[in-house]
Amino acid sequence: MSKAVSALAGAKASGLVAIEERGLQGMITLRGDFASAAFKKAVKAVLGVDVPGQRAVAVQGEKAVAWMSPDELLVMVPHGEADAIVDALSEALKAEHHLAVNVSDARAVFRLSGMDALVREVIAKVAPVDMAGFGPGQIRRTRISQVAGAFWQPEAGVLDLVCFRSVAQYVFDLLKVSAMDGSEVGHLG
């Protein structure tokens, strides 16, 4: 078996904000009926968080659950725990119609950090999202220029972005250009 490696080996860049490829991150796609009490109970039992509301992220320690669509969650856990958590979710949900799949090695995660207005401005340049009303605890699944992606703010001044591993270099380069010194727009403060 080959050793897992991150998409860009921890690549970093700086400008208006710092950009860093976060390395290996456990990610699980979990699909099911959010209205089901049994589904909600299983998620809470395995992950320690409630199923989040629309466009929200729920965090408990190193685990997070993000709303991706009306029947899909993105579960984020330490990379080495992803398979065990898929097994635990599958066991807890065995009586429920569901899908739990480890998608960790198909994704890349970037962190942008710096002044909150600038972090949001860098993303506003590349994603069709109103960043003026975006803040901690929210997630958006959208386009990052020409590719699919999602991002959320774990706290003010920090934004995590996930994309497919196959486009990681493109997204990293896009973020670097968007964060170039002297490219401030000033729309967000």
Second form
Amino acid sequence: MSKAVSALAGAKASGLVAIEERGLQGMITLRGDFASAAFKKAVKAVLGVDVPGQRAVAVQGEKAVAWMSPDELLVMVPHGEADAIVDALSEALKAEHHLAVNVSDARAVFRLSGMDALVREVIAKVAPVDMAGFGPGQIRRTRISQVAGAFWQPEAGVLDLVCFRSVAQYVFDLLKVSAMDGSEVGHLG
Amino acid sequence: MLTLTCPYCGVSGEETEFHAGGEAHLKRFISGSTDAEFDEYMFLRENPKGVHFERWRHVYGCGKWFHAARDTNTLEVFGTYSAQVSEPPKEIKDKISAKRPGWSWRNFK
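The block above covers the form predicted alone; next, return the form predicted together with the partner chain.
Once more the chain from above appears, this time first in line as the rest of the complex follows.
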């Protein structure tokens, strides 16, 4: 099998904040009925976390589960474990109407880190989101300038952003411009 | 610019995060219908100055379709509601009545 590589091979840039393509990240799209007890049980058993509430992210060690829509979760796991976890989820949800797909190689992940206000400001410039009310524990799917993306903050001062792999270069360049030295607005205290 | 609240993910977003999907609550007339019914379903649309009902999709967010009631003149959004209904829920109608007494739209009032 060919060797997996990430979209931008760990490209880095710095300005107001540090921007880094995070390399390989295992990602699974899991869809099903959140109200079903069997679904909740399967998520808990395989991933070790409860199904997160609306627009929330639940983190458990190297794994994270994010709420993407009323019937869709994004599961983040180490890249090499994704297939095994898809199998485990499919097995646990055998009797349920569901969908579990390994989408790791269809995505790119970026990490912004630096001063918390600046990290949020860099995003505020490119997404129609009120970043004053955004913080750790939440996920927001939205528009990153011209493309779809989602982001969340694992902790203050750090922000992870996912987008489709095909637009990885665009998003990287966009973030670089948004974080250009001297371009701070200072609106977010 | 419109600010819409997606009833599925609770996000209050601005218009560019959504995509308009045309007039709401259309009843389909296809095979077996009369020419007049098909003509009305296919080609005739409301174009009000005032209260209007539309379908929208949260295209950059959760991806769900929903309904919105708004004023085409002032761009005021009266409310958004589930896509799985064939007419506006009572609380939306009441909200509109409070602000635009005597409104009507197609056969709703």
